[in-house]
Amino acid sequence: MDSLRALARRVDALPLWVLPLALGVAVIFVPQALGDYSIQRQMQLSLILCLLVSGLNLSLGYAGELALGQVAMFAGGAYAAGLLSTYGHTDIVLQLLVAGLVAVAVGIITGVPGLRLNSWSLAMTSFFLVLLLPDVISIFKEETGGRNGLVTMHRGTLLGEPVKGDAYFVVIAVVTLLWFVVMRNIIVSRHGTALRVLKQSPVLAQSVGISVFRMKLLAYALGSVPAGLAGALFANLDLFLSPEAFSFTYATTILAASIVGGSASVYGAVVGAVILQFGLNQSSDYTRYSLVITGSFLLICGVLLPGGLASLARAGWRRLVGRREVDMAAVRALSTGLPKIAGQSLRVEQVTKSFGGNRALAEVDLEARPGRVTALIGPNGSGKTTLLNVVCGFYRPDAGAIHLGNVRIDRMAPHRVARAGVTRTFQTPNIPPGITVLEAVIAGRYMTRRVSMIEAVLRLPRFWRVRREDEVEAWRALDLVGIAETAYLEATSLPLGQRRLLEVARCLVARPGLLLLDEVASGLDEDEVARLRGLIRRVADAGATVLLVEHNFQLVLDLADEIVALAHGSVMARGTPEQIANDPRVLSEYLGVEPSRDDGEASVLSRLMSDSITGGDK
């Protein structure tokens, strides 16, 4: 067992792309090794299915968009290539390019409902499009051949020479391999992390500066590309296209392959496609009962294997390799202290917000300045989190104005507010599954340094430069909050207290002008609260503007330079910690304390501090 684990660790130390690339290259030589046409045929169909499943994995597994119109994109690419061939344009490279563009157009058009619809509404809309495909093809029967099929295609060419037999298998294998290189490079870049953030929560995505509109369109476009490539390859396989090839049954096969292999996995697409193509299609009864069989696969794997076979493989590999240790000496070498932060003043002027007949905020004024901690307190339902959401742009105020520095932000979209320098934590930690702690922190830098998709795919020098910067800043932030040793663990596996500290680290990597902390001490033990207290003070001393919403009254009294107390959506008091701690209305409405006339200022403050420790901050 020890020798096996040692071997596994040596393999794990290799670059992640080495083994998949070696297997992909080996597939290219399968025809020469086997010489069996039936196996070659099944492998060709498997590779085409791999492309389709990978596109679904991108849009569904990584971005969480239930746009299941892969068959429509597949058909668009196939008929684009078929019509080019019919008119004498037989070059396969040209057909692949045009088919990819047509599929992207179809993907974006079919994905437009996703900008307004979500979840199963979007799924039903896209599936309805699949059901309409045969009728749509029949409308253009003069060009497509209608239900009789397109039979006027010519043999595809490459560099002017016809491509058939073993040579065409190599073309399919190379195109598939190149696409998986592209997909893998996207997924392991900051764009892949951004897709996971979108899947977790559009609110989280916008809070780190990601435009939900653009990211959804990007997900639809990326998921369409391999479907278009698959369509062009399929068209040249038999030089015949029929509407029956793009049926609802094939759509369920694509979905079943994604679920079986693992929708949130690059190589799970290969596993699922091979199982569905080689396993089920070998049965003589498969054609008759295909919908029942694939439907059963969906149900069984959806219930028993929610993460697919890929999740089982990852879990087994982690157990075999063991926990990856963090070189804390190297981390401390990077931790040169908290850099200066260009804080920006926040001015909230007469802000009012109502939900129906309920007035959540009523003419609230608040000012937070750089280098200072401004605390916002109040009983539950007083409007604290609502005010943070208004500042972040998630709610539009009914009246009033909000300025960050010299810029008015109350009419900005949330992602633009984030890009202006506003970062925040959430009452309930909002962290995407399937990524490490280090990757979760790096997500906070998505908009600080831009890296294009092309730079990420081709691994251009700017990509590597920004990636190194991201990692350095993320390690520094993790060390500042005291959880650097967890960097390689899955982020969602951390206990609540450490997840809250992770969110603080995600905010700090962006070097925010305004840091909004929403009950960040909740769930932390005494040592973590002490570390957090010191960290927040250091962040403010570095120049940041800190707005703290917190129920831990002792922490507020220790940290705040100024406290604003809300009640029923209005400001009931503002002042220094000493002033707030002795304000009769604050004591009564927020803390439920009725000070006696004989209490002096020091005794009241002492009693409040004691109550805060024992849970007296109601």
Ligand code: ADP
The other form holds:
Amino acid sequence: MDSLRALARRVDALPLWVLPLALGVAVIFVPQALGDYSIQRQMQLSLILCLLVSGLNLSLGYAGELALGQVAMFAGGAYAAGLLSTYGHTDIVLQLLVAGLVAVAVGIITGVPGLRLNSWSLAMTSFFLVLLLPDVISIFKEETGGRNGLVTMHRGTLLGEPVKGDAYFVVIAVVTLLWFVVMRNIIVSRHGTALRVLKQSPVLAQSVGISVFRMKLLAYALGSVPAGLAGALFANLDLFLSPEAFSFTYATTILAASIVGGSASVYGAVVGAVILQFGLNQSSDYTRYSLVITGSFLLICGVLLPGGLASLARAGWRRLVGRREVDMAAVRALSTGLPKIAGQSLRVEQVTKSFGGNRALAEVDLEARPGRVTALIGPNGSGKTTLLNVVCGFYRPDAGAIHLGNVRIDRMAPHRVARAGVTRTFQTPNIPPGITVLEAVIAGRYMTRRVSMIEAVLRLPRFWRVRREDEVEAWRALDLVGIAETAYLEATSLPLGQRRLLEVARCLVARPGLLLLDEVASGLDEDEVARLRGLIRRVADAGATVLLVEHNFQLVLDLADEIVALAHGSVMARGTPEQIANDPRVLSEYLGVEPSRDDGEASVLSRLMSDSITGGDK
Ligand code: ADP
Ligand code: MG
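Shown: the form predicted alone; wanted: the form predicted together with adenosine-5'-diphosphate (ADP):
Every chain and every other molecule in the complex is listed next, the one we just looked at coming first.
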């Protein structure tokens, strides 16, 4: 067991691409070595299915869009290649290119209406599209041959030479391999993390500067590319296309392969596709039972194995390799303390927001300045979180204006507000599953320096530079909030207090002009609160504007330069901590304390202190 673990660790330490590349090369040569025609054909079909499944994984597994239109894009690519071939354009590279473009066009045309609405409407539009497909193909009988099939294709060529037999197998394998390199490089980049963040929580995604619509569309368009490639490869396989190949049954096969392999996985697509392709073919009466078989696969894996074989393999591997320890000395060596932050002033003027008849905010004025901690207090339901949501752009105010520096932000989309420099934590920590603490913090860097998809796919120098910066900043932030030793753990496995600190770290890596903290101290133990207090002070001293919503009154008194007290959506009082601590209305409304005439300031404060111990609960 120990030697096995040692071996596993050594494999784990290899660069991430070594194993997949070895597998890919094996795929190219093994079937040729076997020389068995039927196995070779099964493998060709498996590779084509792999491409289709990987596209579905991008949109369904990573971006969380239930889009079943893969078959339509597949058909688009196949007929594009088929028609090119019919008219004498037999070059396979040209066909792959055109088929990819046609598939993206089909994907976007069919995807956009659904994306604008919600994921169910996308599921429905794509579902009907697949059902209608054979009829649509038949309508263009002249060109496609209708139900009789397209039989007029010519043998595909590369550099003018016809490609067939083993050579064509290599073409399919190489195209698939290249696509998987592209897909993997996207997933293992900030764009991949952005997709996972988006799937878990559009709210969180926007708060780190991700445009939800753009990202979903991108995932959907990217997911169409391999479907188009698969189409062109399929068309050249038999030089024959008929509508039956693009049936509803095949759509369910793709879905089943995705679920079996694990849809949030790059290599799960390969495993799922191979299982489904070889599994289905073992059934003697293939066409009759295939729907039943794929249906059973879907049900069994959906119920017993959420996350598919990939998540099972991942968990097993993690157990084998064992827990990865953080080298704290190395982390300390990176620490530099807080760099200067360019704080931006926040000006909220006469902001009103109602939900139905419920007036959550009524003509609220508030100003927060760089280098200062402004605290917002008030009983539950007084509108504190609503005010943060209005500032972030999640809610549009009914009246009033909000300025960040000189920029008016109350008309901006949330991701634009984030990019303008506003970061926040959430009253209920918002942390995506399936990523480590370190990755969750790096997600906060999304709005800082941009790295294009192309740079990520080709791993250009800029990609590596930004990636290194992202990691260094994330380690520093984790060290500042005091949870660096958890960096390699799954983020959602942390206890509440540490999840809050993680959110603070996620904000810090963005070097926020304005930092919004929503009840960030509740659920923290005493040590953590003490550390947080020091940290917030230092963040403000470094230049940031801090707006702190907090129930822990002692923390507020210690930290705030100015306190604004809300009640029923209106500002009830504002002033320095001393002024607020002595304001009779604040004391009675907010804390339920009735100060008697002969109570001195000191005794009120001491009562506040004991209150603050329970004040954090909600
Ligand atoms: P606090 O954070 O001070 O506890 P909130 O800002 O969460 O208070 O809530 C203020 C009021 O606005 C409450 O009455 C709450 O029910 C209402 N409210 C907040 N968000 C929504 C929403 N999305 N839809 C309807 N009502 C809301
Ligand atoms: Mg709240």
